[in-house]
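Here you get one chain, nothing else, as structure tokens; it is the form predicted on its own.
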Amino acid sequence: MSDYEKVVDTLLGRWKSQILYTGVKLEIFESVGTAPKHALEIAKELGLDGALSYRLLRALASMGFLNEKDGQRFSITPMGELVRKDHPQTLRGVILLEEGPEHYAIWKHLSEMVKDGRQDGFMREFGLRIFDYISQNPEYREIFNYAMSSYSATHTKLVLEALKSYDFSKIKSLCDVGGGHGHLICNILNGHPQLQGTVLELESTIKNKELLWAEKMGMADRCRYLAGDMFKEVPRSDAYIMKMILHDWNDEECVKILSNIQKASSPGGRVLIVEHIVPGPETPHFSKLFDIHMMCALTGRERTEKEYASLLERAGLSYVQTHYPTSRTIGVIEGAKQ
């Protein structure tokens, strides 16, 4: 491709994401199969019209998240499969999430805010934080957590892996720090039979039983889920894990949920930290994009190894090392109490 073609791919890759949002959206994936179906029957079948149906669905199979075959008959392809309800790692809350109304509004405040100074493209919009609004606007709230949970099976695979030699022998105790529904928790106590695990969460996000995957996975009996707000205080355990929590807050909001950490941890308590970790000038990274979205959503940022020590230093805890994948899409922090 040559760096005319990436310019104007760069460019209109809006348009890509919009296209596969409303291929989303409109349940574009759960309607067409593995056996070639016909654009009418399929436009049909959802109550779209015919016509505007097979244009979207051509576009969506250009993008090469379907297959199409002569006479407007179209099927589903590994990369349309990434994104229909049912797949194990399902990328479809992601894609209401980050292509949806709110998240499409905020990037327009981007040339502001770098001029003035001044993040959170929320805050600008709307006049609330991110979270304040999530907990005032249901359905938003609904697609949001709905994302989080398509990210968590990603995640959870990735801090496994980064995490598959590490010690877990001397800790009878792990606290997941905003960890949501308990999807990466319950699967770390699933290999550390020793463990016992706490989720911290607010009371929003845990309400619904139903979701919460210490159930679902059998773990009701070694995972609890306790209502709490990690500025104020956080239980006490023999360790901590956070999974991208910390960029979502300024170095200020970081060091205050890491002080509390380290006031409830005993000597020698471990922290792990997951973050999208940024690397050096020479590496082109997701965390270097991922940073600027964080700019418009919310104060936080993504930060860089050394970055992260400082924080954990401001705090009164040390910097151990970092663990990751293969990939190095993530890394595991690990700060301890001396």
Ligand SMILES: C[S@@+](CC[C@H](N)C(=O)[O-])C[C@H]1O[C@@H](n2cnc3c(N)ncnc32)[C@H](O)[C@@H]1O
The other form holds:
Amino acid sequence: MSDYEKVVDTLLGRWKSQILYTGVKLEIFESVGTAPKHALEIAKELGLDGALSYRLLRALASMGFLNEKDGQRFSITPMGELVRKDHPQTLRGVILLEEGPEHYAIWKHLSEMVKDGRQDGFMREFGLRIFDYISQNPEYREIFNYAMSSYSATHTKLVLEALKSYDFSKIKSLCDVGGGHGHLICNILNGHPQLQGTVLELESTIKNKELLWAEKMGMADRCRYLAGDMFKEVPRSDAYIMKMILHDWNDEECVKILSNIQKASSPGGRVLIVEHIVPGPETPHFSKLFDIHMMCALTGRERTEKEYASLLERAGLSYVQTHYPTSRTIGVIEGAKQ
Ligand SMILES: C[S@@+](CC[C@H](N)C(=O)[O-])C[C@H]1O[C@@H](n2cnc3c(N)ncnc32)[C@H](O)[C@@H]1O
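Next up, the form predicted in complex with the named molecule in place of the form predicted on its own?
First the chain shown before, then all remaining chains and molecules of the complex.
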């Protein structure tokens, strides 16, 4: 692409993500299959307007999510498969959350935030912090938790790769702080039969038992779900893991969570912090964009390895090392209590 084309492509980013969001929300990808199907048939099946549906399908085909054949007939592509409900690594939840009405609305505050230095577009838009909004809005909560499991389908693989040589043999108990529905911890337990797991979570996140991975993966005897508040206390455990938690919070809030882990740990105890780690200035990285999303959504930020090491030290823990998968998309910062 020429520089001109790159600028135009960036400028049209929101159009593209809204077209994709609409296709996903209207369940277009569940209706279109591998055999070509007429636009009117798809529209009828989904209860949509025929003429406008054709234009949406054509745009989705132009972006590579569908194939368009002569006579307004469409079939699905491998990219389209990735956003279907039934794909094991589906990105459907992420799309519904990140382009849904709440997250769409918070971005409009970005320039004001950068001017006045006060982040958290969620608070500006809804007058509530995101996790309070989640507790009070079941529909948003459902999409948020679906998106977290959707992100986890990819993240869990990367964490398992990063930790493939990690010595879990001396660890008997592992607590996933803010572990959502438990996708990550259940997959770790799966590879380490001596481990017992605990997911510490907000009551509202874990109250629907049908959504919990321990139940779905037949691991309910090895993984318990504990309703609690990581800012108050965390349960005693040999080791802790936290994925996409510290990036939600400012430095003082992170030190509070880590201090609670420090208090509950025995000497030699470990903490594994999974995040998108910001690399040096020469390297373009997803974390540098996700950081702006954090600015819009709450008080958090993405951080460098050094910044995580400094948070650990402020909480009385020491930095040990960072484990990366080959792609370096995410990293696992290891801290220890001396
Ligand atoms: C960004 S999500 C990450 C979830 C999960 N670790 C993952 O990667 O899929 C943050 C999680 O923190 C949980 N959380 C927020 N505040 C919490 C608190 N005070 N105590 C425990 N969990 C909390 C939320 O319910 C949510 O599931």
